[in-house]
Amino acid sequence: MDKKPKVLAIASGGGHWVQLLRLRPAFEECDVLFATTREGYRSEVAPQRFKLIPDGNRWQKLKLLKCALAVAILIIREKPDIIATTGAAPGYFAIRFGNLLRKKTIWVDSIANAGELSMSGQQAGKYTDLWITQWEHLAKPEGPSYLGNVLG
């Protein structure tokens, strides 16, 4: 029997998490570990594995550093084959560390970013194997690609 690919599905809370959960059908044949910044989301993915990571943003430098460190440790310990994220900071760090460790990486920019790509998405894009926008008019030949959205 073939080994199931290990997927780290990671996102910050709120809309990023909701969108990540809408991608669950894509992970049906995988061994998935969900990681996010809010403990209350654990029950939403049970019985699949769940890891809590610290939250942080660009205005909270120390928390951002803790988030980055926790994501790096998670990737080193779990050794996922694929890292998939809908953002924001935890996803960005996962993409960067995943890229350094030669993991397959997928960034799906938030549907909330209709006018332009998110700051995290703009920065993470060049480190991904698959870089996706959910708005057709934001797609470019050099990336990101438009493949649909989580609502449609």
Contents of the next structure:
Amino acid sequence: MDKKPKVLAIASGGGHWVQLLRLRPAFEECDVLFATTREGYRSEVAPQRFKLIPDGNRWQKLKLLKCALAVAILIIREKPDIIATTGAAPGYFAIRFGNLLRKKTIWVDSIANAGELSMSGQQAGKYTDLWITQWEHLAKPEGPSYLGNVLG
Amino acid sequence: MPEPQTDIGSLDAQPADRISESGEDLGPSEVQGGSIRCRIFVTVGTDLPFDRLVKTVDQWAAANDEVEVFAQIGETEFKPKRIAYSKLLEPAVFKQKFTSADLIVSHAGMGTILSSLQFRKPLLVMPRKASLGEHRNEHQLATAKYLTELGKINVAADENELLDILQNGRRLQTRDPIGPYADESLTDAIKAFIRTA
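Next up, can you give the form predicted together with its partner chain of this protein, since the form predicted alone came first?
Once more the chain from above appears, this time first in line as the rest of the complex follows.
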């Protein structure tokens, strides 16, 4: 490849962000832009690029809308080739808009979802090119697939 | 058992992180009457409060002068009486409190679980229950169950068990530590996907 692929690595704060950072070796040949919901995480990825986005969850409709809008604008402006996420709401929107704009998309469902796939992970499935669960017992032939987990 | 253990019942243990490379006692915890204070960091994560956990630790700490507790308690009306707390810590401060603690007590959140394994901190988790309005679904019970099976965490099912473990100083293991990154099989698969995308 002449040019490094541009990856948008996006997740909400807390555990989703911690898991996204544990995937960093996957992006080492890429030009990565990290996006998350807490400004304080910026220093954890410096000097790589970082964008702050508003958080949202499906119980707070207005916040959810703001989150969706911010993610859409981010993808339109940044034009990533690939979108990778560990969830939750910001990641789901990134998958949906990314799919709409014909980006390649990667959903890694949080390892917290050990009993069943997250609702956003379930819904993201059909818009995701690489759809991953971190639990072998949740993998299915039609997806999601199990390829290991973030424990390392 | 080869894993290092923290005995929260006898507080005279001297964890390695209290000593600088030159062997000097950094002394962030006061030495009182020959015993070193046990420092506990409590976190309920960044998303939702978890008063049942914080209240239990607060009550226990009120009867145990020798422990020094700091808690990140989330957006809640509840104000702990005995322990120091903050609603939400900046990530840098959080990391400092986390890494200088002798024991972490938390909800079954993956951020805390992964960090405790990576930084080799003994961890005691009490899962949130959606049935008590503590989360949006019961996934923390599943997280706790499956990670217990993998030998990754110590779990207190409820506040009685939490008190019992804290009070009786049952030994808590620091589980096999993990590195900073995910399984290579996972990151390699993502890398290969990106290369062909």
